[in-house]
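Below you'll find only one chain, the form predicted alone, shown as structure tokens.
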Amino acid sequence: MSIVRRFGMGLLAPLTAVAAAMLITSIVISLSGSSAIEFWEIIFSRPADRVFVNIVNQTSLIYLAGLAAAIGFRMNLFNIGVEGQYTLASYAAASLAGAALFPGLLNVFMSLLLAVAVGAAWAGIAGVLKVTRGVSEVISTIMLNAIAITLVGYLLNRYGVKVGNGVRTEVIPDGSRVDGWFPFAEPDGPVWALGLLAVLGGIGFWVLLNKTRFGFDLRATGASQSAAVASGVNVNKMVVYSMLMSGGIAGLIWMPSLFGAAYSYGTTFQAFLGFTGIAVALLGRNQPVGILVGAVLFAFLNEQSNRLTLETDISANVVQITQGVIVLAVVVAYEVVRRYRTKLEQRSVTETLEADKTAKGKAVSA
């Protein structure tokens, strides 16, 4: 298969998925009595400077969530507990940072370490249960989500600071805030400096998968556990290590926002990023660049949808339909394209063998 054809086949699945999502979303909007054209005009209009900053910031959070989910997926582990892991880790980091036990940036560093440790430990519970008791990580991580969210709610209400009708942790001192830089006017807000964690995470994920023995073992175990065992891989250790790494990255998800804008854990906490990360990891085929594309797309759709309720009678929830359809369509489209590509490769091999057979026959007869 030529390079041009391979490139075309690679683009076929995502383009088909996006086209299908646009078509289905348009049908849903039309059936509800609204204008699909108006919807797409708003979605694809140029974002305002403030919205552009929000898209960049949200992309960093969603990308970290996607990386956390992708590590498990590459091992054929379904870490559905990213939501609980980053919720518990965010509360722990915000509590430590607000207590100001360390000065300045050391306070930030220690809080980040705590976030990684808490996220890894919470995910590690599911890994240990799987290798010691055979408990499905899907069931255990779902249960751990509920426990983490309930636990954080209890701790926040018990030890948090009441502000009006809400409760939050202590505010991070000025010396430990990492705001970032302002690409536009100051009212448009800063791009969070700790968004660089997403960049470092993506680079580290690529290096881990493609340039290390651990990454090879990870991919081998995900492809075939029996083959991995035959090559000397300790599958149980890989399960636990993968869950620890997945949870560790999950712990960092909300850190750019905590130190760049929120400064405390409370009503400003952004929930459901863990579930969004799972969708983005599937959309990006668990590849660093693919996850980045998915994170940008989801952040763009989320931020642009805020104008819908202000300028039209279309609910912003329609965007969730679009995102869901894109994920489902990508999964289906990639499978269809994979089967089509396999069929073409088999046909090419058959034609090559027939040509060689014919050539040998002619040579013998000559």
Contents of the next structure:
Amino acid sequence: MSIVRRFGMGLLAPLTAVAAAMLITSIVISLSGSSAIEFWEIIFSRPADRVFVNIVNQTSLIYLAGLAAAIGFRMNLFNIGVEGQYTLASYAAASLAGAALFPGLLNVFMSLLLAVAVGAAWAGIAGVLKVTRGVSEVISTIMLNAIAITLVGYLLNRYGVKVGNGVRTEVIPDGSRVDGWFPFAEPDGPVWALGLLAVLGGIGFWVLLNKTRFGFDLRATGASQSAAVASGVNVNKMVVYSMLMSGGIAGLIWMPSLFGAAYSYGTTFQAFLGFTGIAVALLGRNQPVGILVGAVLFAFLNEQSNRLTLETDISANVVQITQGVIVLAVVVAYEVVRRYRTKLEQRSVTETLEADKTAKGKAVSA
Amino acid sequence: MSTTTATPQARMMRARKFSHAWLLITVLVIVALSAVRVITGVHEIDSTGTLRAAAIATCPILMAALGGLWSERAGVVNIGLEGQMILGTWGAAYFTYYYDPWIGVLGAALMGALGGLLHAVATVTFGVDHIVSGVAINIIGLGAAEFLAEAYFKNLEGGGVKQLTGLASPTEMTIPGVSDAAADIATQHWFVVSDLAAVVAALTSRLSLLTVLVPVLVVASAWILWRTAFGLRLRSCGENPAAAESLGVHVYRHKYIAVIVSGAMAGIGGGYLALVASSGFTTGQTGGRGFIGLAAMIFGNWRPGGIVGGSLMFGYTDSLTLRSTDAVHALLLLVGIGLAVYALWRLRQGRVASAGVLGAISVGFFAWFLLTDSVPREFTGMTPYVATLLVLAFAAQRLRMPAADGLRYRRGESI
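May I ask for the structure of the form predicted in complex with the partner chain now, the form predicted alone having been displayed?
Let's see the whole complex now, leading with the same chain.
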């Protein structure tokens, strides 16, 4: 198969999926008596400067979440627990940064370190349970999610600062805030500096998977566990390490927002990013570039849909349907394309064989 | 008694022994609960009100777990239970508003079944990874319910963008005489007698017929799955689909039926939340109960009796969280006793190390009970999750899921 054709095939699946998602969303909107055209006009309008900044910022958070999920997925480890890991890690980091034990940027660095450690430790529990006790990571991470969220609720109520109706951690001192750059006017807000973590994460992820022995072992284990074992990979060790890494990255998910805008853990905490990350990782086939495309798409849809509430009678929640359908449609489309490709290959093999046979037949008769 | 010589008689014997074990455990739990109640003087831990709340909290979780059972017995992992449950809450609200609560229950089942159908199409026809499809269905279910609520409930009476309140409930029944008498005895605080009376009182006063339907569905499902030819075929798809196919079982069809029924069950669980557990629909009402149902099913070792036990544990602690904090404190003693009994049992089996660990944890609970006056509310909420983790950690080797659970199956392919 030529490169152009292969590339086309690779794009075919995601494009079909997006088209299917658009079609289904349009149908749902039309059925509820609203105008689908109006919906797409708003979604595809040029984002305002402020919205543009938000899209970039949200992309960095979602991308980190996607990377966290993808590390596990590459090894067939379903770390459903990204949500709990980053919730607990965000609380821990916000508490440490708020306590201001260290000066200035050292405070930021130590908090990030703590976030990574807490996220990794929480994911590590699931990893250790899997290799020592044979507990499925899917179910243990679901349990750990619930425990983490309850635990943070308790800690926040117990040690948090009461402000109005809400509770939050101590506010991070001025010297330890990392806002970022203002690409537009000041009121449009900054692109968070710690969003760079997402860039570093993406590059690190690619290097780790494609240029290191660890990455090779990880991919090998994901592709075929028995083959990996036969070639000397210690699968148990790999499971624990990749859970630790997955959790470590998960710990960083909310950090750009914490140091760039929220400055404390409280009502401003953005929940549900862990699940979004899982969806984005699946959408991007666990490849760094694919996840980026998915993250941009999700952030774009989320931010653009905010206008719907103000300007139309369409609920902004409809983009969640779009996102869910995209995830489902993408995996279905990949499967269909895969089957089609297998069929094509089979046909070409048969054709070659047939051609060989007739050629031989001619040679014999001649 | 090895498995190779399992004659029908031996199986009967084992079944009887098994049900005796369950009976014994139930009696032990009631006696322990009663003892704790008398010792601590905290009657809230099994008052009529608490038990009523516990029953109401158990039912949705049990329905989700039952949904999981149907699907996983046919070899399809259904993480999408949460999404199907959410769809059920909306369906129940919509159909109850325009028709009546029973049509509402059917509507909930229908919406859940739609979610199940989607999962079946993705996993069975297209061979998509079950977890991936489940995650997508959870996103779609959540988004769809919120979108549909805003689109259809906004302008209704009692409705809003995120809710529809003031819905009619399924018929409630009170058995006159029995209910009051039992409630009276329950308030006497006698050892064991009052506890049993509280159970009777909880089950005879203002009992929703939908609450009655839940155990009926559990028993019916157990009977269908384990006592009919159809059930045997369905379960064979979860154990060894290739072998089942070779014996003439239409594997795809059975998987489809199982997953659709699974969605319907989860949907009814969602409907229960909207119609019985609260007086209407609100978005985010399920609060992760679909996942809890999944945990209850694994906790219950993919068996009907087990999932009832698991759901009861989750439901009871769930209801206790919302009630008195004293009761939560008293619960520490109960957990301590439970662990101590388990440790003794392990010791009798000769598992000294495991018994030692359990004994130490149990002593820890006793100390916690004696040294403190109250337990933070949040910790009760955490109990079922921690308990599930511990059970999985200690007994994961004893759990046995269907052999081909979660695996992709294509007709005519070897993998």
